[in-house]
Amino acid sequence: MRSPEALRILLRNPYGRLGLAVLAALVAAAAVGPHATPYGVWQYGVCRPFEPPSLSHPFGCDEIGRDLLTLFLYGARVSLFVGFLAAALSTLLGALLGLLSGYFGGPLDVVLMRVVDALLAIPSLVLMIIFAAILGPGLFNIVLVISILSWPPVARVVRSQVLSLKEYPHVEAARACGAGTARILAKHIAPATLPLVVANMVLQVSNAIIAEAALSFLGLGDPRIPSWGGILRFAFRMGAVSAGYWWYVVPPGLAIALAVLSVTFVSYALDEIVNPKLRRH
């Protein structure tokens, strides 16, 4: 399928336009709005600890005076750079392996598909917790973390897709003609699996920001840079929920499921893309 039509059904469906409006706020957010604020973000002393939402500080202060507005206007940032950074690497990883996979069978179909079992029957975030903690606080180490155990879904997706492509008389004439592994692969059947692997990146994307957001919430984040699991975590560690300092932390968590839920809808929109039989003519 072509890109602008793809383009046309994305817009057409109410799920996918609502997604990409809420996304692209956030991300407007993330890239203008720590412009528009007049503090820095670790500047203190700007107002009274705990002061609540007023007009100078829309969300209020935090507990040594910091305008909460900018810190989440810089974690936006961190968390969707984060997000879409790692959905990109683990979905690459995925896709890359799940096609040699696919197409070479055999025994190192047999070997990844036995790592994908044996990562897929972990929960990730303890695999990511442990790694986190191994590698350090760090905001590509928390990308290379939740890059490197988000594959295996990809991975089995392309695989299985793959497993069907290779079969298409197609690709049996291709081989038949002298094409190499490369070029058959290249040309014949990654092309078929990129709506797939754009849909799969897609819900990556959410994995990736709740990701992100538990281990900054756990302090395996990076302390240097303010994040929205970050955030969370300075407003529990300071008792904002007992205390009833909601504008401490419904921000930061309402940022996190806008952008989930987001990433959902358009990726419910992508579903029409990938499967025809869901689209309405």
The other form holds:
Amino acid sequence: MRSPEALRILLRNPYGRLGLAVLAALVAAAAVGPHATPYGVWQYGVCRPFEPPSLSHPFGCDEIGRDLLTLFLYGARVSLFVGFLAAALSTLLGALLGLLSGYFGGPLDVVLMRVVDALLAIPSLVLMIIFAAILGPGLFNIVLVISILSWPPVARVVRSQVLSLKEYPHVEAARACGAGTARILAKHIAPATLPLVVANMVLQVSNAIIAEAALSFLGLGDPRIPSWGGILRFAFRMGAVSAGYWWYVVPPGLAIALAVLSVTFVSYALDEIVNPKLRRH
Amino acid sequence: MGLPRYAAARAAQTLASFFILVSIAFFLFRVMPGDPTAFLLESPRIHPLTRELLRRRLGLDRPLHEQFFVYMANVLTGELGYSLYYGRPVVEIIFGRRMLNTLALVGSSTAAAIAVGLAMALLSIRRYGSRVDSSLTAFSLVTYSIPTFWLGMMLIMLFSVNLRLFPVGGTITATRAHEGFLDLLADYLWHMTLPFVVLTLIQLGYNFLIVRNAMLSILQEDFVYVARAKGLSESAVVRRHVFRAAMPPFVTIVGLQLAGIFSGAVMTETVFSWEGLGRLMFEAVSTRDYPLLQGLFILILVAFLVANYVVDLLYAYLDPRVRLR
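Next, report the structure of the form predicted in complex with its partner chain; the form predicted on its own has already been given.
Entire complex below, previous chain first.
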């Protein structure tokens, strides 16, 4: 399937359209927002502490008089950056390991699948918390932690598809023609797994956004620029919840939920591409 | 493959998982941050000789593989060391009040989420394609997307701060003398209500979607046509034939989901200051209490491996086809 066709199917589906639109709006806010706001992330005292929303500060202010809209826009950058990057890395890792494990089999396959079983058996957040606590807080540490612990489901589905793909006649034909292993993998097997890999990557994005939010809320995120989860950590610790300062709490959480929901909608629409049987004619 | 052989094969697999995870823990806690004395004795006020002495006493001067065997022996005999923050044995902190609180919260909300999720799925499948069906599906997708801790914060703000119906957090009212057991129980349940609602809501959508999809595919099976052909009403078909056939996959999913539920419990307990294992984990991270963190990790992985094993056997018992693979 060529990508323009995939995009057309995605846009024909109402869920796909809505998901893409919301996602595009959030990405635009993250890309443009920090340049449009007159304040910096750490610029405090621009308004009264916990000032409610007003025309000059539409999202209100935090405990040291920072503009919450500014924090929100910078937070969008961190949340989405970590979400997309961690999802891309974990999907790549999972697809690669699944490909090798499924194609070569043998001891490599046995060991890898045991590791997958083990990692899937226990709460991934618990492992992420421990990894992050030991590595220390930081933007790239959190990307590393999420991607290193999220690949097992991708590896498992890609492996099972490769297991059936390698028995296909066209792969056997290529082998009979004397094609090397690298060529068979790159030309005949990897491209065939692409739709499945893309569908899994979309799921990985929503998981990574949620995981990043949870880790940042626990204080394991990037300490320099708070993500949406990091803003919620400040709000919680500074008593915004028990004081009822809703403007501090609602926007970041709503944004996380919207980002995850729109990604879920896109993956729902992508189902049509991955399973052509569902496609309407 | 008979059930006993299947049970033995799965047991071997579970043991392999155990050794992989325990080894990961060993390398994480010992190799990556230097060694345990690095964060214990980082302070410049501590003489290098003191540190050397401690390293020797803890066996950290021995080769890594020797340390690994000592560690394995300790884990297998349940020796998990002392908490740096509490100064008490890790095992003693975990087994007790903390564990009971988590079991109460997670157990009750999981049971509620299963019951309500099944009821919702039945309702939705009987009116497949109706407005009820699509709004239940939309509701599930939304609850699935909301971050657990944010849902907790919103409920606290609405029901505890604005409406003053529930406490802001904690497990019992510490400032009050309770009159007898019933009074204590009522206070406990009052504190548990909001965290219970959060944990139920985040599981509900998932349960609903799984059972609904399972039932949708079963609706196309031949035995459903037969049931209809023999004149059973549509609701009897769904109740007696479709619902029943959807149960085995649901059991496995609930089993697989246990790990995710615990992740939810970590966030929920942290927000509501619920004195359970999830909150304990957050505290161990905040205070950099590595022995406690490691002990928690090992106990959590044992609990989940055992739970997964039991669920798999249950599934194999319910659906004999699984054993044949």
